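Have a look below at one chain only, the form predicted alone, in C-alpha cells format.
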Amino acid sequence: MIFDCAIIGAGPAGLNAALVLGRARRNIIVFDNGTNRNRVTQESHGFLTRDGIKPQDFKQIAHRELAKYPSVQLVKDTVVQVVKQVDHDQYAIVTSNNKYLTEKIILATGVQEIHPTIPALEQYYGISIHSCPYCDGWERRDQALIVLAEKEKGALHMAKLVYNWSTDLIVATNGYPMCPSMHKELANRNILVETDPIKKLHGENGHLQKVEFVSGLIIDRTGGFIVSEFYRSNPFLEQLGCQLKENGQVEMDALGRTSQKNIYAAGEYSQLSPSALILAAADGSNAAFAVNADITHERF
C-alpha cells in the first residue's frame, strides 16, 4: 500500500493534521515514538475548551477522535530514515520495525531541549520548574520564583516575562557572568542576579523548596522557569534536502510547504522553538490543508 501522506510525529501538530486529512478521506499513517517534549508536563494551558488538560489525556482524546476515520492509521514506532524513491514520486519511510511507502510527508516531530546543567533539575522539571510562563505562570503567580538561565539574553528576557506573574524573583546564571547593565536593569525591579554556580535544588516529590549555591547561600523558592536550548532530534530535513533559514527555521510557505516538493513541516519542528499547544495544532491544520489541496490538484 502507498499512503497519501505520512505524518512523522504525533503531537498536537501531527494529530491535528491527521484529523483534517482523515476527514478529507486521505489514506494517512501517523508515526509516534512517545518522545514528545511535553510528556513530563502536568497540565497544558491556553487551548480553549482544553485549559488545564494533561498532555496524555489530550493525546488519548485525539486518538479516540481519529479512530472514527478508517483511513487514518496510527503506528507506535520510531522513524529512522526517510528515502526518496529514485524511479517514483514517492518516499520510503524506514522505521525500527518496518518500511512504508508514501507520496507526501508532514514533518511534525517537534523539538527536544538542552537544559542548564543543574544537578537534579529533571526531578523538578514539569512539576515546579517550567519552561513557559504562558503555560504555567498563572499557577505560579505571586510565588517566590527563580529564573534559571546560563545565557544573558535569555535570562533577561525570561526575567522580564516572569515578572508579570511574580515580582518575588531572582535570576540564577549557574556560574556564568552577566554584564553590569543587566544587573542594573534587573536591580531597578529588585530582582537579584546570582551568578554563583548552583550546588543543589532542595524539595520533595518534585516541588521546589530551596536553592543552594556553591558559595553556601541558600534561598527559599517554590518554583521557577528555565531557559533551554532546542534542537531537532532527527536528520530528516538534511536527508530530504529541505532548505533552512539562518536561524534554523524551515524555509516554507504559509501552509508549511518546504523547498522540496511533497515535503511539509508543522509545529515546533518547523520553527526550531517552543510553541503553544493551540498554535502547533493550527500549524498541523495548515499543513494538512496544503497536502489535500496539492493532492486534489494533482489528481483531478
Ligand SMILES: Cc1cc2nc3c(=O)[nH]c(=O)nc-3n(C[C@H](O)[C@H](O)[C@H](O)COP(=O)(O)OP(=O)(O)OC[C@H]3O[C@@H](n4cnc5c(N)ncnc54)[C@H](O)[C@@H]3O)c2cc1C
Second form
Amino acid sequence: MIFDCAIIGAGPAGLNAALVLGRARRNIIVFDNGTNRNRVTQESHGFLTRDGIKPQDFKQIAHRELAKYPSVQLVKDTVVQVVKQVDHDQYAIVTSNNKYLTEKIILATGVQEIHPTIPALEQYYGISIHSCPYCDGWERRDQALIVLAEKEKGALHMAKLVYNWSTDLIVATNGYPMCPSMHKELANRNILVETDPIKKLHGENGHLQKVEFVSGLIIDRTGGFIVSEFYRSNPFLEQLGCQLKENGQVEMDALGRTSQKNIYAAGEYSQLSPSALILAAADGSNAAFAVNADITHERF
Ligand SMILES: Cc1cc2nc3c(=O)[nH]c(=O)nc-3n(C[C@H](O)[C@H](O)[C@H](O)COP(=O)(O)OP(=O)(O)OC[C@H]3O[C@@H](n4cnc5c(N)ncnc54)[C@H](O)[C@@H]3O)c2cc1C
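Here we have the form predicted alone; I need the corresponding form predicted together with the named molecule.
Entire complex below, previous chain first.
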C-alpha cells in the first residue's frame, strides 16, 4: 500500500494534521516515538477547553478521536530515514522495525532542548522549574522565583517576562558574566543577579526549596524558569534537500509547503523555536489543508 501522506511526529501538529486528513478520507500513517519535549510536565495550560490537561491525557483524547477515522493508522515506532524513490513520486519511510511507502510527507517531529548545565535540573524540570511563563507563570504567581540562564540576553528577556508573574525574582547565570547595564536594569527592579555557578538545587519530589551556589550562598526559592536552546534531533530536512532560512526556520509557504514538492512541515520542527500546543495544532491543520488541496488538484 502507498499512503497518501505520512505524518512523522504525533504531537499536536502531527495529530491535528491527521485529524483533518482522516476527515478528508485520505490514507494516512502517523509515527510517534514518545519523545515530545513536554512529556515531563504535569499539566499543560493555555489551550482553550483543555487548560490544565496532562500531556498523556491530551494524547489519549487525540488518539480516541482519530480512532473514529478508519483511514488513519498510528504507529509507535521511530522513523530513522526518509528516502526518495528513484523514478517514482514516492518516498520510503524507514523505521526501526519496518518500511512504508507514501506520496507526501508532513514533518512534525518537534524540537529538543539543551538546558543550562545545572546539576540535577532534570529532577525539577516540568514540576517546579519551567521553560515558558505563558504555560506555567500563573501557577507560580507571586512565588519566590529564580530565572536560570547562561546567556545574558536570554536572562534579561526571561527576567522581564517572569517579573509580570512575580516580583520576588533572582537571576542566576551559572558562572557566566552579565554586563553592568543589564545588571543595572534588573537592580532597578530589585532583582538580584547572581553570576556564581550553581552547586546544587535542594528540594523534594521535584519541588524546589533552595538554590545553593559554589560561593556557599543559599537562597530560598520555590520555583523558576530556565532559558534553553533548541535543536532538531531528526535530519529529515537535510535528507530531503529542503531549504532553510538563515535563522534555521524551514523555507515554506503559509500552509507549510517546503521547497521540495510533496514535503510539508508543521509545528516546532518547522520553526526551530518553542511554540505552544494550540499554535502547533493550528500549523498541523494548515499543512493538512495544503496536502489535501494538492492531492485534490493533482488527481481531479
Ligand atoms: C516542559 C514543557 C511544558 C510545556 N507546557 C506547555 C503548556 O502548558 N501549554 C502549551 O501550549 N505548550 C506547552 N509547551 C510547549 C508544547 O509542548 C509545544 O509547543 C508543542 O508540543 C509542540 O508541538 P509539536 O507537534 O510541534 O511537537 P511535539 O509535541 O514535540 O511532538 C513531536 C512528535 O514527534 C515525535 N517524534 C520525534 N522524532 C520522531 C521520530 N524520529 N520518529 C517518530 N516520531 C518522532 C515525538 O514522539 C512527538 O510525538 C511545553 C513544553 C515543555 C517542554
